[in-house]
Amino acid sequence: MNNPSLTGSKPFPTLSGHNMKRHLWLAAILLLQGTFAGADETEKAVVQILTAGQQPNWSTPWQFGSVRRSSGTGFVIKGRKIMTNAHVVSWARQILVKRPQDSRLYVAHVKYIGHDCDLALLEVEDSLFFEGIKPLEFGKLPKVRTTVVTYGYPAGGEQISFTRGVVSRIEMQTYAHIGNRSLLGVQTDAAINPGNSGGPVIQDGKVIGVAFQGIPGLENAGFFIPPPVIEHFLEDIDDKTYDGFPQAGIRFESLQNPAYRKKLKLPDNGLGARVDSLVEGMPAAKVLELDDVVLKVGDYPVGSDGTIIYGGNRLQLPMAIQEAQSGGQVPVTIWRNGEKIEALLPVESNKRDRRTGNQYDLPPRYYVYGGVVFTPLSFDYMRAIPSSSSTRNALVYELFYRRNEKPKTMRDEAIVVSRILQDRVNANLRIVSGSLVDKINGKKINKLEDVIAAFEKAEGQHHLIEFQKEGAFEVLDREEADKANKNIARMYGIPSDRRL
């Protein structure tokens, strides 16, 4: 009797001894060849990025620091673009890219850059660079406990490096490049070292992340930017402009107290977070009110601790808002006065707090008059001054806390005296570097342009500079200061008395 078989199939041949070993070796070789062929295609698309960068000096704002050379990683995507981290190419004077196993260097430039999400796209001037390279495709958000492989050029090495690891956590992370934004991030125990930045993280042959940062002192932990953030960046630049990730301007408080929930006539179902405050000038204030309870944002029910379930992970509520593009609207369900209300929440990229994070692309604004250097207060400026500065506490309050405690007294940009360039005209001034300017010649200073106007439009014999520190002021002789300006600029190598 014949043994039954599947339709169209053939019975396996019987092998023994030498023939069996030979077939096993052939199968192993073919399997390895298939694996290497796939890896080769991925490797070809992973490139080394060499940069020469120069950052501004924020306390001496007309100057730049020395040129520093560094390296990172990138990878080719569709449209003949190279994706990498924004921090790899920020402040770059020159960008060179190098293909694997190729000694030639190719000139590249930044086409799009998103500092909030630490992503950038580069273009290469020589189209021959892309010959023989198959663009990498993007996959989906990986699951926790699954395996990934990172590709890159760590520590400036000339050969591509691979590290395998496991996805250990998915959560909202502070992105170190910008410093004041938290977006979705994925933690892995695959080694991510300097030079790996911008390299692809691969799973099942597709890019499921871009390596971007680690945490000093935390061993066996690196982080990569996942597909939802990458896709948002790519969708954002469809109109040839990058706007950034949106915010609504809401601060939430958990709503887990059963008695308070009963007072609000809310069911004890673990859903709903209370609106504690609304950021002045942000769009949420047009729709929401204090003490509203947000039950749902987009497709995501909101937990009483202010979290949502996203891809099987419990994340902070802003993740639901960040799915939208700046200028869009997000459907929300709110509880107000014992009733459910459906509304559309407008969201936008927040530019108002730019100075509370790390700044890029544009060098610092400044104005020099009578040897007194005026510049906007920023986080970058604070990093450039000594931590022991007597004005530091006042600067911290002005930059980070005033907007929450006294929003109506906020200035468009607080102005500080960065330093005094010594000259006979200012020999008697006792201004401390980092002093916050309040008024000049009676004019309240809300931005740097106000400083210039206050000096240039003055008609009296003296300039009166008043500071936010109560009772503090200084006086300059107007005629002597006007005469001294050119000599001061020449002595201190200042190319222009202003940069706006």
Second form
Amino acid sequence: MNNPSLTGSKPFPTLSGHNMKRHLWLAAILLLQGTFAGADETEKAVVQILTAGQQPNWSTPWQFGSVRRSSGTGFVIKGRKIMTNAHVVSWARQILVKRPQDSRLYVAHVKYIGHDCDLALLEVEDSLFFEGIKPLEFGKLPKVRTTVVTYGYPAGGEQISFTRGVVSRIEMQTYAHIGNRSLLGVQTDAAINPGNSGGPVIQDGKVIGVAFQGIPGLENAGFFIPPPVIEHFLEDIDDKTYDGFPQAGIRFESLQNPAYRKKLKLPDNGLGARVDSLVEGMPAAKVLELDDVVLKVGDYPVGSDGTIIYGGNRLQLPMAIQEAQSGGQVPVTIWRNGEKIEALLPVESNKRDRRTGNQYDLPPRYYVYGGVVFTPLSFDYMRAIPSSSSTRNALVYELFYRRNEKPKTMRDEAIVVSRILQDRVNANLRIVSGSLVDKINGKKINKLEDVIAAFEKAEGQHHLIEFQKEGAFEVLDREEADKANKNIARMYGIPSDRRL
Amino acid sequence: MAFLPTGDFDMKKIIFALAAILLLAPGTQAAPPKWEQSLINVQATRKTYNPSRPWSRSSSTTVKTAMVIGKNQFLTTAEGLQDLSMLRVQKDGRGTWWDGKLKWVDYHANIAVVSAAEEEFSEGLVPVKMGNVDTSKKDWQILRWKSGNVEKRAAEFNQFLVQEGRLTFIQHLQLEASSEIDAVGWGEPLVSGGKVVAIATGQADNNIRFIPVKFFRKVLAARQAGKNRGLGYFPFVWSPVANPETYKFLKLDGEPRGAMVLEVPVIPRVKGRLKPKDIILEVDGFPIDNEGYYRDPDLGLIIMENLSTRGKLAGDVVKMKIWRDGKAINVNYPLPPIRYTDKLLPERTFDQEPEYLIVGGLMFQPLNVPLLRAFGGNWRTRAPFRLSKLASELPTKERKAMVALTVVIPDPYNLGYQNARWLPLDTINDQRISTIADIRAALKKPINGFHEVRFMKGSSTERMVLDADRERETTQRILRHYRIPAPSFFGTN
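The form predicted in complex with its partner chain is what I need now, so please give it after the form predicted on its own.
Every component of the complex follows; first up is the chain already shown.
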């Protein structure tokens, strides 16, 4: 299967976009409009979101790219808020919202955003905006084969568009916006195109989903975020902060092998998933042990293939854990040493792996010294360097594999030299971009702050920068580097030597 | 006689005229060698293996060029002579193929000596003379048999270089020349002044790689004397030093000079070890510059790696002058022999049938680069990331080699494990596993009637359990069902 891609933001239409394809789209929209009587109230609550966004450059982290304009969809919910996708408003410098049949633009801002579940709530400064709009209500998780209608402002026109389809499949999906989380998702054959993102999916007059992504190359397949995920998001922000979906830090394996079941003295009844490994530092390690068998999570019996039945759908076990809020506990029944044990499994939102996914709204941290640019290794940084980079394999290992293979050697954040800003003081350094820093002046580098401290507290004639690869190192003359800093910042237009 | 393209009549006349002038010219001493009496064809048929079905066999045949170096002794490159199932030789470039045999091979040096089964084959054959490359000469020719004639194609010197060889991971001296000839690289001699000066090992476009006689002369001489120890090498990692501040930091005054030692692997263990941050100032009396080059009296400026094979064999001592802790010291550095097993994942497994072991449908195979090549030419990017990363790692004291579960042959016995593949093995029944033989030993010690299989931490599955009592019977059933001839092959047991 192809990786999912966001369907959300579409660039503002230009004259060059007025092609035959556009006219065909328009025809489809008119046809649906004509057959969809009595939808006025719902339609009024669906708004277009116009954003001007600016993303940082992860390899020159003090810089931001050009302003990119795009659009998506949102809908009004209770509490005078607009729900949309996080990816519609991420990195936005300005957010404008537009009501159907209204020529005015209203300024909005993000009140809450959940990048893991790709949802956001906006507030509009002008209270007139909500006049005459009845907030939409949420329905329940739809059944497969039932009909749904998407509302939105997809590419191909200016007016609101509706597409009808059926619920094709309900299962855990990778959420492309963050990239490293799988939550419940619903597949539909209703067309979901760029610009639809954040738009409501309606069944029986209620919102049963938020359109959010598609899979390139897969025809008639769009995805929407279902009510359990939306409700979890709304409940999470009850305390005014968003924590995110929790994890337990368990890697389950199926327990279908008769010998393994016999060894664990477990009856061959098709129940139970085995704890194959535990993620270091996550709370499950306090409660569970390797080869524990999880028989039940919450109210859900666990099958020997590691699935539960949820709303009539067979889903992966983490779905049961994700129902809890971060910091909560999930009751579990486990099988250990031939006995059933009841326990409470603590779960929490995992912040430790955020650099393995896409990051938003917080610009990259960096520190520049002697023209050497240090920044934390992240997935965003890796996307900014050429795929042919000689350091790529080392970075992939550091970012994605070390945590599981050698957790005790993990650093809080791995630091790379993202580039050298050429100057006389560093002209002879041969540091490849993307080199992982091990130590500076003998101090092990666990995070960016360590880099700064190591340089600022140094007293010798030289700074010694040691790298992870094969004992490589480089040396900087301390006095010369100190002197060069100001000039380098001026020459390269760096507003500050650091962002923490 | 040189092979000339048809329709090149004028050129023919000119060349014959030039040849006549040269023959008659004063100072002409020895008659030019009759290359047809010194070149033979070698037909090598070797077994090839399918890594995903290591019990299956196929074959591949290569025709190479060899040259006479003694009575019934023919020198060629080693490439294509691995896993031999049949070898034949042919003289005159046509006619009868005679049974032959591989007398000796050195894969790292990429040279081999073959012979005919019957000495009668050698009648009429004349040994070649060998000499060193003289880059000032313009008479370079590449020779081989073609349609019953010796094809001679002019070649032109491009460069000497020290790079990784065809069959070895060490960097050694090679010669690059350009020529219009196609499809060489199978032992064709490069001749000059009536002598063989190099042997062709590969070709890319019009650029042809050779191993110069200078590179392998000592290996060949040692072999003839029955004292060959094989080539040695520098197993440590070093780096050029472009930054003058580095020398200041290490208190080495004066002109920037010397290459920096970065990493010294645990295996192979070498007496007179170097240490990280040593600066290599001299090797065998040659000053090393900051880029790691020295000025060779014959080759000019060339990388210091050449000094590990320049007239040296494994066990020979290389004399180094090292800058360490602010002073110069002398180190006698005995060259360790090159072994493919010096890498965690051996790059070659020549002349060994692929090892495997099937246990209840779980197929275990030693992890090595030939196995990973099953992922295709670009296996480094196509193989599972963890495995290709292991290929660049060095063995440790604790783990000198790796074994992986490569596939699960489906059976009710291994139900639940059917999707597991390419998992590097850690232990079986609490015994650390580095070889297939280790597995066999571990299987003799089941734990409470089960075989407990543990994969390296971070694997998609870290633990499996098999019923030890039913394993043997199940394996036999699987072998019959899938028509697999044997449950295992152990090359070394």
